[in-house]
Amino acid sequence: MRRITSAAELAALSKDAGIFVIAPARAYVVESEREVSHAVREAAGDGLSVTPRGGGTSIPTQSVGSGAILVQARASIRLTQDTVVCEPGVVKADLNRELSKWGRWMPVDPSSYASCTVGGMVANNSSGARTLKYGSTADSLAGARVVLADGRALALGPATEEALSGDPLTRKAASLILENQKEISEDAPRATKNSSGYRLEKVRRGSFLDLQKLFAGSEGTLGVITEATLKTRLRPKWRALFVAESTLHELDAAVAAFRTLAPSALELVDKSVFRSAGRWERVSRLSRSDDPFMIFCELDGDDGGLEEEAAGAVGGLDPLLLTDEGDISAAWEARNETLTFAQDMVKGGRRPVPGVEDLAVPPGALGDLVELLVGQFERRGLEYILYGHAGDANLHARPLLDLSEPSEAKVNEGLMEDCFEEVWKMGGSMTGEHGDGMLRAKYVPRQYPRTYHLMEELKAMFDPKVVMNPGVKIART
């Protein structure tokens, strides 16, 4: 275990991809689960909180804190027949490469896959473009090892209620969730993506309890992930990409038509991002109209391509069809560069900022969500970027603001208030995949008016002294 106290190294750990900068008192680099336990106990004994940190790609600020930062250098990968056991420091891009040697993959690929770690993906319940077909990290999480706030290590995996009876903590947590199933179901958003609060509705699976999924999306507030067992799949034998264009008025109908094809991914790109960034050449070959939006629809499978049949089903949209693997990869690279280009859109002190960057609504309300965001931005005279996951109606929109100016920080707060309220009315979530972090923690009780108290109770069970990542996700502790 290496303890970091140098000002330069601590300064590098004082920020992530979010908007808050918080200097930690110290940091640890640990090489084993035993060292994780030791670091947690030592920090807590010195009156410091503990914030686990992966690749530092958190947008709503989940991986910085004023106490001790915990960095796990462990990055081994162990393959079994249909799962992979990962240590938390494994970078997703490295996992992709290792699995590809065996013709397998774990389909969750956040846009930050080149630098995000598996530990961070589990803690955030990361998703991405292919969540529409393959689910989020929680859906792939078959088991986990965690270190709790008192330094105790715990193994979690699918179990019956009876099997949990030997451990008082897991028994108590399971009972709380089982006794409140009705409220949990009724309080959950109707969106197909949701990364807010503890995902209580994911725990019960028939006669089994998947308590490991309680830690998927817990953002380091319940404990430290020290090992994750993830389900893998055989890679599909073929894929094809349709690219269509649409106006705002036609958007819902176009997305609904593509959804009938059971796509692996269904993405939305605002073409103006590429024009504003001076990078139109990246998508010009894919565009055949002046319509403002571009829709990427990817199909994949094992039994031979269905491109012609699919093209007939959406023929009215006149899509461009790509079947060459190089062309498909190039198109996806252009789409994945959207945020990179957008970050270059600096106008004076203004730059794209998070806040309403991850709204999710039920799929049939995508057009309403686009209209809401555009209206809110234009009413305030703001430039903005807009793209996202059309199939899940999960949009990444960012206004250009200078948050160092109190008046503009207030504008961002007003945007969050207004947009969150409207999204909740639609049955949606204020965050589809980025999580709550410090940025949105204070709004979690309003998204979960009936079950937030259960989340507070679970936090108190696993972390009674509020050692783990305070101020993140659960704001009142």
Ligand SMILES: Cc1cc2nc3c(=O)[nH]c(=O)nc-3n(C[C@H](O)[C@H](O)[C@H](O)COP(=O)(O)OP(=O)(O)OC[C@H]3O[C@@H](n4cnc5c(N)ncnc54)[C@H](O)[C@@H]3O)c2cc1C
Second form
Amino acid sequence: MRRITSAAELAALSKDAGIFVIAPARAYVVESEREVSHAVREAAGDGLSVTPRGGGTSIPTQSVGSGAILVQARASIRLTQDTVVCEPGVVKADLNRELSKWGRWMPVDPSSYASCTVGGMVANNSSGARTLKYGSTADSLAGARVVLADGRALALGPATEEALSGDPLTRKAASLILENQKEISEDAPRATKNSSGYRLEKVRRGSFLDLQKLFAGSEGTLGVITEATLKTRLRPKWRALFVAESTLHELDAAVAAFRTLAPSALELVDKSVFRSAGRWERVSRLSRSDDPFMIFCELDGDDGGLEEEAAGAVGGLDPLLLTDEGDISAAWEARNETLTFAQDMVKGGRRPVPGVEDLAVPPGALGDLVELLVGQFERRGLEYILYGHAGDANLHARPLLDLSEPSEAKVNEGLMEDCFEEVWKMGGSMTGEHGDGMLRAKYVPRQYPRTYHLMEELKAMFDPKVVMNPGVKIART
Ligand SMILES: Cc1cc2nc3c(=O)[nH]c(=O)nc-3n(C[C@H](O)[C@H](O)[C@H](O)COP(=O)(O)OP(=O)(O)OC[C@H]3O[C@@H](n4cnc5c(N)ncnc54)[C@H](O)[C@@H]3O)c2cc1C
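What would the structure be for the form predicted together with the named molecule, rather than the form predicted on its own?
In what comes next, the whole complex appears, and the chain from above leads the way.
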């Protein structure tokens, strides 16, 4: 175990991809589960909070804290027949490379896959373009090992209530969730993606309880994930990519038409981001009109040739069809760069800021979500960028604001307030994949009016002294 106390190294850990900078008092680099326990006990004993950290790519301020930052350097990968057991420091791109040797994959690829870790993906319930067909990280999480705030290690996986009753903590957690199934299902957003609150509705599966899924999306607030068992699949044998262009107002109809093809991915790309970043050459070959948006629709499977038939079905959209693997990969690479380019955009003192950057609504309401966002931005006279996962109606919209100006920070607060309220009315979530962090923590009780108290109770069971990532997700404790 290495203790970091040098100012330079601590400064590097005071930022993630969010808007707040918080200097930690100390940091640990740990090599084993035993060292994780030791570090957590030591920090808590010294009165410090503990913030687990992976790649530090999270957006709503989650992997920074004023106490101790815990970095797990461990990154071993162990394959079984249809799962992979990962240490938390495994970078997703490395996992992809390892699995591809066996013709397998774990289909959740956040755009940040080159630097985000399995620990961070599980803790944020991260998603990717192919979540539309294959689910988010929670859906792939078959088991986990965790270290709790008191330093105790726990193995979690599918278990019956009886099996969980041997341990007072898992017994209490299981009972709480089982006794409140009605409220849990009433409160769960109807969006296909959600990373807000604890994913209580994912825990019960027939006569089994998947308590490991409580940790999917827990953002380091319940304990430290020291190992994750993820389901893997055989890689589909072929894929094809349609690229169409659209105005914002034609978007809903185009997405609805593409959805009939049961695609593996259906994404919205904002062409202006590439122009503003001076990187137009990354997408110029895909563009044939002045329409401001591109729609990427990927089909995959084991039997090729279906793309011709599909092209007929969406012929009215006049899409470009890519079938060469090199061309498809290049197009996806460009799409994945959008957030990076967007984050680097600056106009005067203004830059694209998070807040309403991850709204998700039920898929049929995509048009309403676009209308809501555009209306809110235009009413305030704001420039904005807008792109995201159109198939899941999960949009990454960012207004350009200078948050160092108190009046503009207030504008961002107003936007969050107004947009979240409307999104909840639509049955959606204020975050489809990025999580609550510190930025959205104060809104979580309003997203879950009937079950937020259960989340607080679970937090108190797992972390009674509020050692783990305070201020993130569960703001009041
Ligand atoms: C350019 C860019 C593109 C992105 N694209 C996507 C995208 O397509 N889809 C998406 O879902 N997200 C995306 N994100 C958000 C982010 O990259 C993901 O949430 C990512 O999975 C976070 O992983 P990380 O290793 O960087 O985690 P970190 O940022 O280090 O941590 C994230 C959270 O997990 C907790 N945590 C980390 N490790 C552990 C552990 N071992 N035990 C318990 N808690 C832990 C932290 O405390 C924190 O709360 C993007 C971000 C950027 C900057």
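All values reported here derive from a predicted model rather than from experimental measurement. Residue numbers count along the first chain shown, from 1. Take the two forms, find the largest set of C-alpha atoms that superpose within 1.5 Å, and that set is the rigid core.
Core-superposed C-alpha of Ser246 shifting 2 Å or more between these two forms
Yes: Ser246 shifts by at least 2 Å between these two forms.
Please say whether, between these two forms, the C-alpha of Asp109 moves by 2 Å or more once the core is aligned.
No.
Given a superposition on the rigid core, I'd like a yes or no on whether Ser272 shifts its C-alpha by 2 Å or more between these two forms.
For Ser272, whose C-alpha is compared between these two forms after core superposition, the shift is 2 Å or more.
Angstrom displacement of the CA atom of Phe293 between these two forms, core fixed
Taking the core as reference, the C-alpha of Phe293 is shifted 2.8 Å.
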